[in-house]
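Here we start with a single chain on its own, the form predicted alone, put down as structure tokens.
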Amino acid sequence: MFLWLLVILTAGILAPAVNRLIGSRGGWCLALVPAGVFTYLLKLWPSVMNQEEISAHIDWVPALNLAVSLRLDGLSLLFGLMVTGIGALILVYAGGYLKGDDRLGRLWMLLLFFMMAMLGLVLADNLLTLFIFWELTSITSYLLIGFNSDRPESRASALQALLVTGGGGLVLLPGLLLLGVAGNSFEISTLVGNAEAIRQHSLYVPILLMILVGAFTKSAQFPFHFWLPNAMAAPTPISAYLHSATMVKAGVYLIARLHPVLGGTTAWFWMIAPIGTITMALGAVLALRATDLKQILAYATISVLGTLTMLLGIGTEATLTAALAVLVAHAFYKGGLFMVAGAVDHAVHERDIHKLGGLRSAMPVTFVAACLAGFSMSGVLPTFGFVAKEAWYEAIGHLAEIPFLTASILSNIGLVAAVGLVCVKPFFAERTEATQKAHEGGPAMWGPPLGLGIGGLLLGLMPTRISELLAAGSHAVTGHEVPVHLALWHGVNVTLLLSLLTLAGGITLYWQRHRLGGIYASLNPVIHYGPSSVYAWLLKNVNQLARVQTAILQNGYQRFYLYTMIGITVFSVWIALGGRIFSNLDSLPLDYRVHEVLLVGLILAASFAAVRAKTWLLAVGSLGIVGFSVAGIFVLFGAPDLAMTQFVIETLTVLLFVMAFSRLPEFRRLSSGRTRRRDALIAIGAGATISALLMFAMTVRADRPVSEYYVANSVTEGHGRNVVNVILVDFRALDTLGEITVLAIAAIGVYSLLMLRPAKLTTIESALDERSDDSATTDPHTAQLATGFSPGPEQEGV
């Protein structure tokens, strides 16, 4: 399995070579790469039927036992399907849809990454794994979104996918590790087995609300619903394959994936079963309300999301079933008629169902297609669609889920409605001004949505082909066998009267829909007033606030900057230790040595004389004193080698101090006396505060000190006696490379700053003289250069 997301990802490194040498061709050789995967998935079909272990385990970290682990089961099976397949359809649609464009390659490269990060999503069988492959869809996702980052409007669709999806992953994170934890694994297959205790366990809501929130913002669920239209501004190749089997049903699949861990609980049913109704009634209604043909498909979307959420909240295994064939249905569907739009935009370069007709005649094939997706959306017979919508409406048909069925009646009427306006409009009724020459396109815009609409129909009329792959999924999602006998036709019972119903109701809204104006402009400001405006309202607040705390923190004082660090370093220790530092100190022996008391004297009267120096040569020597002092109190500790060390740094430190004093301009400014008390009381703080976090450490110490470990291992692993050798070179051997690189880079601009030599002062008015503009006298670069020195507020407190 590694192998696959391997050959898609190369795949996608090669596509913007395969656009150069043989054009939009290309996407019909690029899509055997997951036409093989497809039918590769098709040969283990009959082992994931028999139950048979088929998974994939790289060791990431062995020492965590945390793994890269991928397993195929009867729902990674039926969602694998699902993206390789409408992925080779895709691809091939996309050469038609960008022939001749320069960003064919690079759409080929972002689809196939898309395509590779979701195989990995819904074939992972780590939490860890998972979470990766699901940052990465919204990563491509982005990119695919914002195809066209030359507007402004792509861009800023792209971003608010990126943060609605983005945030959710960041709440979905801690939800996975805390399931791990409390799972006591992060195998989604071992956590199976630990499901009921991970259902009586204390953290339990706590997982669920996290885990819940990152699937509903994935797929597009209330509120969290306005991203999903918004990216209608993508090219519609990429709306088709991230509304069809991808990205907006990988919440879906995460919320699938783990009911037998998480599911079977009131809290299951009351957080997922409402949100679900809601998002399914609110995008049926939606989507009469726009006139863009993507548009209105995106809302559909939204409505059959709601629907599969709404199932799998119920959890009953009839549901389950019906949300797998549902979700079959839709990815037929919606996948034609995404692609259908597509043809219809790229013929007449409108999407306004206002200014569309007449295109029957015109695009025949492509009407033929946009039919079959059309009745199946509907749920017409004999296609899949009806198929699923049976099963739908049998599955909730009991006394106690008659609200459910009732808003899945109303909310299909509205699809059936939408519908009308998008395989209706467009195709019959006069020609328009925009489609007079209207045209249909080459076989890569057509074949692909024709396939899907047949492909829908076939599986309606033989509706038993799937009922095994469906009753694999369902056994995957429930944890045990379930039967499904999905068929075409059941006789007339209640189930059938209500798909009719449906129907009629459908077909009569369509014919009444300019009725529904006035009730929309009713509407209007409720939904003016929607998750959209509040979503608006946070980046507009969060953008000022970044820019308030920036002027605040990033102002170019480095003052400001010192301050802030200092401050909150101080105020961390106190509010984390508090007393406990007082309590702690009482302890420490006081059993100093005079020798060591008169160099600590030392230190502290240097100090003293370093602040009160009036020259700079006095402020450096007492500096120098204070470093020698602390070398002293190494020798006196046994740390020779770091004494030495010390000795030579403060050597080197002296002298370059003194080197570069003396080539700088006398500098008689001072800081005034209310500065220089400021600055005297956050030394003293956090000279205190870092005294005491120190000896206070000394008093806590819980475990065998480390050093005793280097002393044991220093021989033996690093093959060294001096221990701090052995330290340096072999235990922390990157960080002193690090340390060697600094010092390096150090040295380069100490160097350079003593060779440097101030420009001469006629070559420097030359170039003033130069510039004829009255800018140059008030730039204050130039007048730096001018004056060769500018005082500013960053000296004040030298």
Contents of the next structure:
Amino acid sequence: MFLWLLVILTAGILAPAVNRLIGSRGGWCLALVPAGVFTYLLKLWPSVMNQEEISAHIDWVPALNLAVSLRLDGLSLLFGLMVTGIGALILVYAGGYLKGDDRLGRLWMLLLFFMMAMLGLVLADNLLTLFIFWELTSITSYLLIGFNSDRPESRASALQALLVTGGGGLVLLPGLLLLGVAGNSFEISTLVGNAEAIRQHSLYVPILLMILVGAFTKSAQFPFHFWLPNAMAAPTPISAYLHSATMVKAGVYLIARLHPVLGGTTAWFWMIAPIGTITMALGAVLALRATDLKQILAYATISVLGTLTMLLGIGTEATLTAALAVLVAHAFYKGGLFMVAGAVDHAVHERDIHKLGGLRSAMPVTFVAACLAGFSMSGVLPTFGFVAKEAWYEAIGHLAEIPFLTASILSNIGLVAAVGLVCVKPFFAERTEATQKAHEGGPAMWGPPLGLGIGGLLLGLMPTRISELLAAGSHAVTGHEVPVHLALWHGVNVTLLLSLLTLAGGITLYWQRHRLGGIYASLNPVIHYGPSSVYAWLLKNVNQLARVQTAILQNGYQRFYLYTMIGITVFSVWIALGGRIFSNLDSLPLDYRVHEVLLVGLILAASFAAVRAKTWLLAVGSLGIVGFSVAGIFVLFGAPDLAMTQFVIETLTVLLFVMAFSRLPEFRRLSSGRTRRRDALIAIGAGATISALLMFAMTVRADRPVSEYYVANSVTEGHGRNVVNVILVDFRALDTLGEITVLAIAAIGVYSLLMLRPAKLTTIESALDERSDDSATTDPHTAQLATGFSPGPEQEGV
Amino acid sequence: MDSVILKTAIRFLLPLLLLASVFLFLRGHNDPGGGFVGGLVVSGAIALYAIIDSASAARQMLRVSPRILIGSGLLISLSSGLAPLLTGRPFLTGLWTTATTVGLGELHIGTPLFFDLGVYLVVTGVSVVFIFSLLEE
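Give me the form predicted in complex with its partner chain now, not the form predicted alone.
Once more the chain from above appears, this time first in line as the rest of the complex follows.
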């Protein structure tokens, strides 16, 4: 299973090269990769039906029970098929949509990366593995939504999506960790067995709440729904993929996945079902208010996501199965509709429905695809959308669920009217100016939506095979066998009547849509103060806060940074240790040797010389002596490795100082007495603190020093006699890996500051010149330092 | 800098410093030394050379761009950590093997050595970036 992810990742890496070599037709080649995984998943179908265990496992940190593990069950199979199947179509479609564009390679690459993340998410069996893929989908979708990075609104929408879903992810993480602690395992398959204990656990409600915040932000549930329509700034292939098969369904997937672990309680019901219902209704209401093709579809998606959440929240066997059916139906028709919208946009460069009309004759194939998808979305016989809606109405037809049923019917009426806006208006109404030159795109443009439309129709006509898959999915969601019998024709019953009522209502609503204008006008103020404005307000104030604290803490003066760092360190050490530092002073070893005293004397003398120095060369040289003497102390106390490193570092530092200062003039004026007294105070404070800490460390004896372990295991485990080096490259290699990464990032920082020099240097230099004149009066020493090392505030924002 | 003594001394010292750095790197696992110190010694040598001649001359002597050094170093360290995953062991587990060679006798070779090589390259690359950026102003 890891191989699938790896193959998709590799295809993503190769995608730009494919675009350069064979152009937009490369989409058909790249689509073979997800299509291959799709086929492989189909091959595993029988094994999944027989409840065979299909999993992969890699130990990560065995001592902490951390592992990367994947597992294929009915639910992951269902999602995996959607992710790869629709993904393959999207790659082909993207090839047609961005034909001849240089950025096509990047689009394919990001789509494939995203596909990999999404597939990993639905296959993950370990909570932490799941979380990693979860965040990967956030990051890749950020890059996808902001694909048109030259457009500010694109970037803003991408950032909004990232902040909302990423913020949700931050809440999700502690939820998952606590769940792992409460259930004694991070493997979801194990947690299912401990479900009873988890539901009784005192942390159950907080866990549920945190996980739900993650799921709700990801799946755009009220009040986090506002980012989804804005995400329409992405090119249409991306919207089609995010909406139909992947990203936004991740939250729904998580709720379904954790249902057997957390579900079945009143808290579950009350936290999920009402939110889902509100989202469902809100999406339908807002869909009719929009005039942009993609916006209408986006709000319709929100409505369906609300439906899924509501059905999962109610949590009976029937509603869980219905949720899966609606999920599949939605994947087919919404993918198709988005591709249709993209084809229209591509042909006439217009998405406002008021400016569209008469496309039926110009784009006949696209029209057929739109009809098929539209029928499925409105639940017209014999599409799969109809079957799914029947299952949905049937599942919540009981007395206790009448409010949910009513809300469902009303929302569906809205969605049927929305289908009218998307599928009827642009194709039937009078031809407009914009649509005069409309023409059909290539097969890459109409093939995938038509395929999805036909697929939806076939599923509706032959619901038995999909019933089998839904049964396996329901088994995974409920935790036990669920018989699923979807059928196209149930006979004339109440559910069928409700379906007809919905259709009739929807058609009437579409017919009378001009009456809606007044209602929406009165709603506008409410919508204006919605969550979206809360987001804008928060963002503005967070930025303001950042600006204020940056101005205070990072004012561009090197010396101020040092004051802050040293001051806070000194302060916190004394707060933390206080009087305890001197409690054991009598046990301090006091056997000094002559050469030790000599070294200390040398350090003191050199420090004094550095402070009194009148030229920079003398100051740097004296500081070098201090460094070398410290290295000498390391030698005396048996740390040759440290000493060697210190020697080399000190040499390099002196060299770098010499390089930096060799072009500067000698000190023009030395710092004033007041500055010096302040600096002395800070220096003495820092020195005293570190000395006190060292003395404290020497008097405190742990029962068993950590070093014993390293000494004992260095040769046997690490194959080396040099304990320091073995610690660096073996025992604590992860730390070292982190450190060299930090080093590399620092180098990138220096490098990029260097790169911007030709363009900006003059302004910075002149600004610094002006300022060094002012600051020279107060503190010329540090002003010179500033020109050598720290950039002024002008550079801060770069 | 125009001191003849300095120039001559550094030209003479340079190969020695480079040799010393490789030596320090290789003996690191059993005796004082290692990738970190080794990398610092190389960059010290390059810094000296850059001072007596010029940063561009030092760049030429180095032949590879520091960016390549940093990138490949990170990659080597990371892959030496990923290698044990292929044998089903956790990330960063040391794998060791003994190779019998002509001339050098028995050699213990393990992934930590490659990890250290990565550290060596990153440290060299990073310090060289600092040095060049200060000198090429």
